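Encoded as structure tokens, the following chain is the form predicted alone, with no partner shown.
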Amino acid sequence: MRIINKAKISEYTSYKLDGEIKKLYIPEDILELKKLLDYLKDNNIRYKILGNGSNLIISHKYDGVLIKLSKFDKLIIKDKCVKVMAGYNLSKLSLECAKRNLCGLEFAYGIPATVGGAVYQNAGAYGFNISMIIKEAIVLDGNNIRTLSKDEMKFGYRDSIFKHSDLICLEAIFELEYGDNVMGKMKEYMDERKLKQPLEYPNAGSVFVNPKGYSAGKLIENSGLKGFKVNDVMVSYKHANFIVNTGRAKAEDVIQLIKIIQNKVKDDTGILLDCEQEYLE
């Protein structure tokens, strides 16, 4: 196993933060993960399952490791069924699939994240999202590996049963069709990101949940909130549900933003942003 100290959190989250974590382990199967778990709870140690850390806040207080398996990262595509391992990167899934003409996945081609990731919170865009797609997920329970089907992994918008558990998403099963332009669907879908989305900066996606009727982009930039800053973070100019590091942010400006954020609009329209980033501290 692979054992990084000191990791680096601008190497392995998406915002790019300033600070340092203990230890991130890279187990090499799933033998490893069942010892390493297993050591880390006998021990009292906290830890996080880490994908692409694009949808995730990490304070340099974080006293707790990551883990991260990147080494599960097998594809077997037959037919219409892809099984995949939750350490594959999902744009690059999304792609393997548009090759073999299969659809359903291209809203997933470039949302920075790893299957696992995406399973963990339901990922989407442009109306569908993972739930959509997935038969059937492998997992980790304890020291067991189960089979969970779709309505047991309770999809909610960006939730799902293993935000609330101790649940490891270890493969995922998709049943997709054959369709046709594929590739051209997944070039219109990454063309209106770079048009709308603050790619030039790191960032972790959409900060809120779009409440019911109402877009958050469209609450907080109406709260003239575009362009605030705390010291190197700021409300994206380009869609004001991006929070960008335009230097050396740390991630307790990270939160303090979400928060002026959340109360500005709460005070302008009753309506209090639920955010969908995680927050380690």
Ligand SMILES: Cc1cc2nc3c(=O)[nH]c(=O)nc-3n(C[C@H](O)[C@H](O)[C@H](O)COP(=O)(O)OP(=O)(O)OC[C@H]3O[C@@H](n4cnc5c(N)ncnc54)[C@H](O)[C@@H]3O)c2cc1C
Contents of the next structure:
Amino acid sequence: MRIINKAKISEYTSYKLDGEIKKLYIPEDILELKKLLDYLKDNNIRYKILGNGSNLIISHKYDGVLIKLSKFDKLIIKDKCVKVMAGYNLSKLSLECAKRNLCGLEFAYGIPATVGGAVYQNAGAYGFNISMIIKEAIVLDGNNIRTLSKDEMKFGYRDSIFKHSDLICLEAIFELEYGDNVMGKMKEYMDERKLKQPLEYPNAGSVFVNPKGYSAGKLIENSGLKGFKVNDVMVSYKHANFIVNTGRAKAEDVIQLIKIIQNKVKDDTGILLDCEQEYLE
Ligand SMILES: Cc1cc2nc3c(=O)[nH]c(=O)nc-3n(C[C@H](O)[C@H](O)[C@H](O)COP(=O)(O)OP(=O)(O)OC[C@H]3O[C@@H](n4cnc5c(N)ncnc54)[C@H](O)[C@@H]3O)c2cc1C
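Now that you have shown the form predicted alone, what about the form predicted in complex with this ligand?
Every chain and every other molecule in the complex is listed next, the one we just looked at coming first.
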């Protein structure tokens, strides 16, 4: 198994924040993953599964290790059934399906995620999300490998059972349909992303969940926070629900800016914005 000591947080996460992680493990297969988990549990070492690192704010103070499932990257497409391992890149999957005129994953094109991270988060966009197309998942539950049905995964808005348990998603099985102009739809979504999102700066997507009936971005913009900075992190001018790293930002800068935004929007509107990104400290 590959072990990277003092792994730079900036190399493994989309915010590209400052700092290092003690160790980053890249297991070759399930057997190695199981052995590693046993070792970490026996030695009381904190760990976190790392996908593409595009929803994580990792502090340089985090004293645990990361496990990257990049070797879990097999894809099998048989007719309308897509069986894909957790480490597979979500946009690449979307593209592979589109090449076969399979529709359902167009929304996922441009979401910088692994399949495992997208299932964990029930990632979505443009009115679609993972729960609409997933049939089941193969998971590691302690030392057992088992299959979870869609219902058992308890999906909600940016939510699933994975967020509330130690389950590790190993594989996802999607049931898609044949459709027309799949590539065209994907291109449309990608063009919209490029137009509206500050992709020129490191970021981790939307910071806050949209409160029911409101746009988090609009609330932040109305509070006059576009361009507001804490050291090297800034509320994006292009889209106020994005925080961007304009230089050598630390996780603590992001957290401080998140709190400032929450307080200001709460003072102005009475609405408490709920953070969508995960903080590892
Ligand atoms: C430019 C940009 C645009 C974005 N657009 C969108 C969007 O349109 N819609 C959207 O929903 N999100 C969006 N995001 C956010 C992000 O891409 C998603 O939240 C995505 O699902 C995160 O996946 P990841 O693989 O990067 O997970 P990570 O950030 O690496 O991890 C997130 C969580 O998932 C857990 N996890 C990862 N893999 C597994 C696994 N195999 N088993 C169990 N747990 C696991 C991790 O432990 C962690 O708790 C965007 C981000 C960026 C940077």
